[in-house]
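A lone chain, given as structure tokens: the form predicted alone.
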Amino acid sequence: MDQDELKRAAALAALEFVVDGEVVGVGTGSTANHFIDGLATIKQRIRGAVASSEASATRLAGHGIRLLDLNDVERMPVYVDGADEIDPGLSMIKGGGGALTREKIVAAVAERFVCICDASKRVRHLGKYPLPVEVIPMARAHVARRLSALGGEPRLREGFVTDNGNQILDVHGLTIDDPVALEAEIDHVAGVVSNGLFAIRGADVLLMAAADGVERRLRS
């Protein structure tokens, strides 16, 4: 199977975590798109979906899946999304598509976070993939200096604006020995909206597709 077929296999495996009659949280990106397409085949079983980006909302609506505002949702059993990197403890780097803040919010509400990806996303230590940091535009230079002091090389994602109207600094070369501590430290920098480390609230379930099938791992 090629990479896209692996992504689709992981995404379809996540359908078993959908709870009948309940709301599903839906992530953003190519793997999440496969999940949305699969969800369309069982849309009559769910109450609706909460999207983590405008792009995902558009795809869900195109399938006739009811969209719900997160503020109107009291219970969400599951959130399904991909990752740019994931380590053995199921901490992740996310945000390659720029939706990290909304993804983090929806994940925080969900009772269970199911990560879907192919085996190329598995790493021993996070940090090879640049860490996205969403920033308030007026704070960009200040945040960049603070990120440089942490040992990273922040680069503005040129020509990109998030769904929230902000900018993204992609931080290259970070050494991430303690994802939980670094996530908290970056989030406390004035002007940071959120960062792409999902370690404080990592994945609960990993569905990772490889040539020999979809591996399931639970957060320890």
Ligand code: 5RP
Given for the second form:
Amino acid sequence: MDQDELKRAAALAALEFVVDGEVVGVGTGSTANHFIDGLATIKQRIRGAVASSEASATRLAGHGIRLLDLNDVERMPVYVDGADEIDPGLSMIKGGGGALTREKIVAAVAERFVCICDASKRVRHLGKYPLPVEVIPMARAHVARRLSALGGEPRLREGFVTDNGNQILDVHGLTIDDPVALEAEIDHVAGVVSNGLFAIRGADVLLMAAADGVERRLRS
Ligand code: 5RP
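Now show me the form predicted together with ribulose-5-phosphate, since the one above was the form predicted alone.
What follows is the entire complex, opening with the chain shown before.
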């Protein structure tokens, strides 16, 4: 199986976590796209979906899946999304697609975060993948200086504007010994909207596809 087939296998395995009659939170990216395509086959069983990006909303709507505003949702049993890196404690780096802020918001409402990915996303320590940080444009230089002081090398994602009208700094070379502490520290820099560490609220379930099948892990 190639990498895209592995992503699809992980995504389809997540369908069994969808709860009948309830709302599903939907992530962003190529793996999440496979999940959306799978969700279309059981769309009559769910109340609707909340999208974490305009791109996912468009794909959901294209399948005729009812889109809900997060503000109208009180209960969301599950949020399904991919990751750029995931460590043994199920902390993640996300935001390769630039949707980290809405992903974090939708995930915060969900009772369970199901991470779907292929085995290339597994790491022992987070940080080889550059950490995305969404910034208010006027704060970009200030935030970049603070990220440099933390030991990283921030680079502006050229020509990219988030769904929220902001910019992304991709931070290379960070040493991430304590993902929970670093997530909180970066979020406290004035001008940061959110950062791509998902450690304070990591995944609850990991569905990781490899050539020999889809491995299931629960957060311990
Ligand atoms: C988007 C994300 C994605 O989940 C992450 O980039 C993984 O993408 P893909 O499924 O295409 O490998 O965080 O903001």
